[in-house]
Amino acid sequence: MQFGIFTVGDVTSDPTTGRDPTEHERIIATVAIAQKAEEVGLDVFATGEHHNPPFVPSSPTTLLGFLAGRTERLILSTSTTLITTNDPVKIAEDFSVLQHLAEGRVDIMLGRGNTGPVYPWFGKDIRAAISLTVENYELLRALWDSEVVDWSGKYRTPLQGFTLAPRPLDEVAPFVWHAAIRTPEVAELAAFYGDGFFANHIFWPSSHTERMVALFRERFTHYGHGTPEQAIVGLGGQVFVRPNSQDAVREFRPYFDNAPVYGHGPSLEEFTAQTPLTVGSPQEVIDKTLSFRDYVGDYQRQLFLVDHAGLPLKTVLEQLDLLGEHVIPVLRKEFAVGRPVDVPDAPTHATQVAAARRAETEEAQS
C-alpha cells in the first residue's frame, strides 16, 4: 500500500491574516512540501496541471524533474496530466526523460482536467473531450510501447516511422494511473489497458466511489488482466489533522469556509459526513481512511490533499509530520491486516521491469 500527498497548486489567501502568497512563494514551497513528503516516510508525491490562475503548476515535468535531484526514494506522480489538451507526443518525452532523470521513481496520472477555457487555449473542443482522450492514449502507449511508430488519428497531424527519444528507461514506460470524478468511460478505458484508476473522491459521496470501482474492477476483468481484486486502485481524500478533533476543526474551518474548491457551500460538518474530508485527530483520520477499504476493497494507493486553501507552509509540514508519525504506520499495518496474497501491491519501476523481463523469458522459452 502507497500513501502520499497530492497538490493543486493553488494560489489563496489566508484567511486568518489575508496574505497572498506569491506565486514565487507557492511553487518554493512546493518543493519543501514535497521534501517533507519523503522525510515523513510518505511514498509518493503528486502535483496536479493547470493553465489559468489561481494555480502555479502549468508545467509539472519540470517541478518533478527539480525533485528528483531533491529526493531519494519519493515517487513522482501528477495529479493530473491533461490527456486531452497535451500533444501525446510531448507528454511521451516529457516522461521518458524524467524517468532516466529519477532512475525510474515515475508514473503519470492521466485525466481530462476540469477547467473547460484550457480547451480553446491549445485548439482543442471541450465537446471532444472523450474522444479526444481515448485516441490521445492510444498514441501514448503506442510511443512507449513501439520502436517505431506509424499513426494516424481524427485530431493530430500522422506519424511515420517515428521513434521516441529517449526511449523509457529499461524499454518500461511509467506506470499510468486514470483518473475519473464521474466519468465511466475513463473507468473503461484504464479496465481496457489494464493500467490504474484513481478515483478522487474528494467531492462525493462513497456511494458514487463505490459504483466508480466497482464498474472499473468489473471492466478489468472482463479485459482479462486477472480478477477483480487484482486491478489497481488508487483513492484521493482530504485530511487537516491535529493532536485533538476541537483543535483541528476549530483550526482549519476558516480555510474550509473560504477554500475556492468547496467552500461558500455545505458545512464543514456536513463535508465531512458526505465525502472523505477528514478534520480531526490521527485516530479519526485512521478510521475514515480505514472505512475506504469497505466500499472499494483492497486498493494499492492513497494520496492526501494537505497544502491546498491558504494553508501557511509551517501548517501544511506540521500535518505532514503528524502523518508521518502517528497516522501512516498505524494504516501501512491495518492494511495489511487480511490482505489478500493475491492482490497485488502498486506497481513501481522495479516491479514492471521483473513482470517485463518474465515475460520475455517466457516467450523465449514457448
Given for the second form:
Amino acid sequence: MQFGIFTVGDVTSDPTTGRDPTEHERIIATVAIAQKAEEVGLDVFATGEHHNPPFVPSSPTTLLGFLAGRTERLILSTSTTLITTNDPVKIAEDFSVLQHLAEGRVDIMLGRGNTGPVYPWFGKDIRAAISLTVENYELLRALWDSEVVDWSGKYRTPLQGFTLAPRPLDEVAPFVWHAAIRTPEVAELAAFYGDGFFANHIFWPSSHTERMVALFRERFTHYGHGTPEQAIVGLGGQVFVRPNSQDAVREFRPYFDNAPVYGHGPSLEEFTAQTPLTVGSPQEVIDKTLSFRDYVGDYQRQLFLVDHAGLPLKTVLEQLDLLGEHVIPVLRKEFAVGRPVDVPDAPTHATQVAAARRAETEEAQS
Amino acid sequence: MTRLAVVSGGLREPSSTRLLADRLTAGVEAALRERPVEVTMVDLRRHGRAIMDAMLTGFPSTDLEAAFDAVAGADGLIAVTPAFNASYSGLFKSFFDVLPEESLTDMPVLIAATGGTDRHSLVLEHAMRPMFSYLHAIISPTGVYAATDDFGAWESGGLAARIDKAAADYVRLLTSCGQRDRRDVFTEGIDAMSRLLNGPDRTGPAPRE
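Can you give me the structure for the form predicted together with its partner chain, which would complement the form predicted alone we have just seen?
Every chain and every other molecule in the complex is listed next, the one we just looked at coming first.
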C-alpha cells in the first residue's frame, strides 16, 4: 500500500497571526513539504491544479519536474490534472518529459475539478464537461498507446499522423487515476478503462465514498478487468496530529473554524464524526485511517491533506515528522494484516513495464 | 400504504404554520378514507443549523439526510411556510435549496402558507407554486392560505372548509398519481456515462492486464 500527501495549493491567511503568505512563499513551501515527505518515508506527493487565486499550482508538471530533481524515491503525481480544459496532446507531452526526468516516478490523476469560469479561460464549453472528459481521455489514451495517431473528435482539431514526442519512458504511459468528489460518471470512466479510481473522500461523508467505491468495483468487474477486489482504489484523508490529542484539537481549531470549504459551518467535532478528518494523537489517526478499509475494502493508495487552511510551514513539517515516525509504519503493518493475496498493489512504473514485457512475450509466443 | 411527507417551516413553538400543517395532514388522512397512511413530519426549525451547515459544506448531517430521505421517498408532500416579505421564509427556501436534485420530481404537492393578514395570500401563487414547478413537482390546484384572523373565525366557508376542500382536491391528485418511484440521480448518471462510453463511435478499449 502506498501512503502520501496531496496538496490543494491554497494561499490562506494564518488565522492565529493574520499573516498572509505570498504566492512565492507558498510555492517554495510546497517544495519543502514534498522533500520532507520523501525524507520521512512517504511514497507519494501529489499537487492539485488550479487557475485562480487563492491557489498557486497552475502548472503541476513544472513543480513536479523541479521535485524530480530534488527527490530520489518519491512518486510524483497530480490531484488532479484537468482532463476537461487541458489539451490532451499537451498533457501527454508534459507527462512524457516528466517521466523521463523522474526515471518513471510519475503517475497522473485526472479530474474535472473545475470551477465554472475556468472553462472559457481555456476556450472550452462547460456545458460539454462530461463529453469533453470522455473525448479528451480517449485521445490521451490513443496518444500513449499508439505510435502514430490519426484522430478526429468533436471538441478539437483532428490529428493526422501525429506521434507523441518524446514517447513515454519505456513505452509505458503513467498509470492513470480518475478522481472524483461526487460524480459517479467518473467512477464509470475509470471502470470502463480498468484504470485506478481515487475518491477524494475529504470534506464529504464516508457514506458517499462507500457508495462511489462500491460502484467502481462493480463496474470494473462488469467491464471484464477482474474481480471487484482487484480494482485499484485510492482515498484521500485529512489529518492534524500532535503527540497529545487535546493539543491537536486546541491548535487546529482556529484553522478549522476559518478554513475555506468548511469554516463557519459545522463544528470541528461534527465534521470529524462525519468525514475522514482526524484531529488528534497518532493512535487516533491510525485507528480512523484503518477504519476506511471497513467501507471501501482493501485499497492501494492513501493520500493525506496536511498543508491547507493557512497552517504555517513549520507546523506542516512537524505533521510529516509525526506521520513518518508514528503513523505510517503502523498503518503499513496493519493494512497488510488480513490482506488477501490477490489484492494487487498500486501499479508503479516498474510493475507496469514488467507487465508490458510479459504481455509482449506472451504475444510473441502465441 | 401511502407515504406522506409534511414539511413545516414554522419558526415558533407552538407555531401556527405547524398547526396548519397538522390540520391539512388530518384532512388528507380523512379524505383518504381509512386507507393506510404513513406520515413523516419534518419541522424545519429543528434542522435550522443543519440546513445552513449543508449549505456551507455541500452535504447534510445524518438527521437532515434522514429528513431528505423521508421527503424523497414519499408518495406526496404537504409543504407549509410562513409568509416573509412577500415570499416563503428563508429557512423554508433553504431546505429545498439543499434537498438533493430530483427529490421532488413527479411528486404531488399540497402547498399552504400562513401570514399576519390575508393581504399576503398570493404568496402561494407568486412564490411557492413557481418554486415547486421548477422542482418538477405536480402542484395541487388548491392551496391554503391562513391569516391570523382565520384562526379566530369559524363561520362556514372559513378555514376549516378551505382545508377540507384543499385536502379533497389533493387526495384526488395523490390517488391518481399512485405510488411514486424515487428517482436515483446517481444511477442515472452512470447509465448516461455508460451510453457515452459505449456509443456508436466508440469501440472501447480491450481489457488490459
